[in-house]
Amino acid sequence: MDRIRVLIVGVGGFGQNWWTLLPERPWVEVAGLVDPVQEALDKGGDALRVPASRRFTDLAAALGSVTADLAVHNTPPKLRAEHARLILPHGLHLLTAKPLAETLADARQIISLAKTHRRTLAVNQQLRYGPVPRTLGRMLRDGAVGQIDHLDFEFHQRRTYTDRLKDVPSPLLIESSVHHFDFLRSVAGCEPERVFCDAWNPAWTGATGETSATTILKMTGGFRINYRASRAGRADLDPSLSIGWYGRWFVEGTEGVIRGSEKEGYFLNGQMMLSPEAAVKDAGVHPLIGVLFDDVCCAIQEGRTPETSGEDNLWTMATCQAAYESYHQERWVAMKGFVG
């Protein structure tokens, strides 16, 4: 790999897992840290052994002092919009944390941006890369089941509700299904066409927005996904409830049929496929990020798009907000409207 030099803008929270990550790659430098909140600037410069003198609160100054190739963005949804339009026209290339953006509308300025200034635009939606969406994907691929019929996905968690959480919309659609959609769109290996959904909140949380949903995907490879999924589930009184990020899978075709989940492992045909110790080996949110900024790096390097590109994401993006209006409209939503 050839040397890459990496802004970070916002050092702290999520911007932690890079403290580690970047200096396991020789092949990085990191060239300066963004972020408003001096302690975490601190604690971060200190980690990486970046000098004050690289250190910035302000990411207009930090663009304006040193040389990157790789912005790597770790910010607040709502401040992504705005740091695009000040990183893509200076050259940098941008690897922004999920979702790309707070409303389609930006999210298709910053794809905008990036095409404009030739810049490569990614999404760390890192879950796709763990080894049960690589390996489903894997056996689809290669007619494992035949032509699917339909493709069931259960997630049953109990998540705490943070301030940050607490009176969003919807906590599952907007924060956790932007991860299994995203995955599900990897594994089906094609788009939904059209969204069904209904969701609720169950009275124990203490949330305001909805936190369990079911949902159909109608797929264009004409299956269907069948989506049902809680992060409120009472796993606090039976713990055997609770169910990996990964959650447990049923899929049906015309020569087969694959099910299972993390804790029993993955079975064609009733012949295990990927064993329980497999299904989560390097599966934490840490080494699959590595994972995918390796590959993002590559991606820069090779002049190619990588998998987790901005055009990619929208659709992330727009199946959750279809399900959120289905949702609102009591109706199906077609994809149409929210990708063009």
Ligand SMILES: NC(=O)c1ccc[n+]([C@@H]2O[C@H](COP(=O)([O-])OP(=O)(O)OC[C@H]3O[C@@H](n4cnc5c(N)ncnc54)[C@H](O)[C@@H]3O)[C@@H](O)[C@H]2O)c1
Given for the second form:
Amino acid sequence: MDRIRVLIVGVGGFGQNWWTLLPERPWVEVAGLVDPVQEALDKGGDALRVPASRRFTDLAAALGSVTADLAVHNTPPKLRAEHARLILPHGLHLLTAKPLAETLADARQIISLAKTHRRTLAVNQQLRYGPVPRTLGRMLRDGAVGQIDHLDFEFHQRRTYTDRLKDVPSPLLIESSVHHFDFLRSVAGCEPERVFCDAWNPAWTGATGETSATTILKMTGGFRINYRASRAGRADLDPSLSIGWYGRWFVEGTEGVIRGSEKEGYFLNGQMMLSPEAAVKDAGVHPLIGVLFDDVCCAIQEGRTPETSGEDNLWTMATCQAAYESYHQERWVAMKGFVG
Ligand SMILES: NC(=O)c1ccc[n+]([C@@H]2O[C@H](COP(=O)([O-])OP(=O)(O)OC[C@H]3O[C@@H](n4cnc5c(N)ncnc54)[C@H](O)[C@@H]3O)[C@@H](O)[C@H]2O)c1
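Given the form predicted on its own above, produce the structure of the same protein in the form predicted together with the ligand.
Expanding to the full complex; the earlier chain stays at the top.
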């Protein structure tokens, strides 16, 4: 890999992942850091060995002072569009945390800006790089189940709601489904055409917004995804309910059946094809962020579009938005209007 100079914007919180991931990559030079919180700058700067002269509290000042190839953006989403309007015209490629933006309109504008300035735009949706989606996607593409009839995905997690998600409109769609829809799209190898969703908030959660949903995605590939997810599962009463990010799968097709979860392993027509150990190997959020970062850097250097490009991610964002509209309007929603 050729040398790449990185500007980190948003050093604390999720940005802390870079404190250990970047020093492991000798081809990365951390050109500068931006964060208005001094403690994040100090701790991140020390971990990344960035001198005080290249630690900034303001993005515009950093862009005026350091030379970088890629901005790694980890701030709260409300800053994404404003910062992209500074970063991309300045000539930097951009890797953002998810979501790409707060609204689809902002996301489209950022995508268009990247095109205008011929910069690579990618979104950190690392979970699709895990062994489960990678293996399932490859098997489905190779025709393991023949023509897919339906893909069922189930997810249960227990969260407490004392955090920033307590009062947001839909913690499930914003924080969890955005990951699920992203890797479900990558496994399915096609896009949702129409979406129907019902979402609700079980009485015991303490959150304001919807934490549980049932969603049907009618896919362009001619099959449906049945998506059932909850961030309010009663794992407090039955710990076995708690399931990892990759949930439980059941795919039926003309030639085969795939079923499984990380706990049980994955089976094709009753034969194990991915063991529980292999399903979780290097599958944590942290290592996968590194895998995605490497892929984005390769894409930049090879002049190709990265897998989680802004344009690709618009479909993930739009699927969340369509689900949200569907349960509010109590009707099927077509994706066409959302992705343009
Ligand atoms: N992919 C994942 O698995 C994953 C996991 C967690 C969070 N995220 C995403 O990461 C992003 C950040 O979330 P978080 O929980 O770390 O947020 P946060 O509120 O902790 O903010 C992250 C950092 O951004 C800094 N910041 C705030 N304003 C800034 C500005 N004007 N300029 C530069 N830096 C600024 C904060 O001081 C903080 O250090 C969100 O978009 C979130 O959805 C992704």
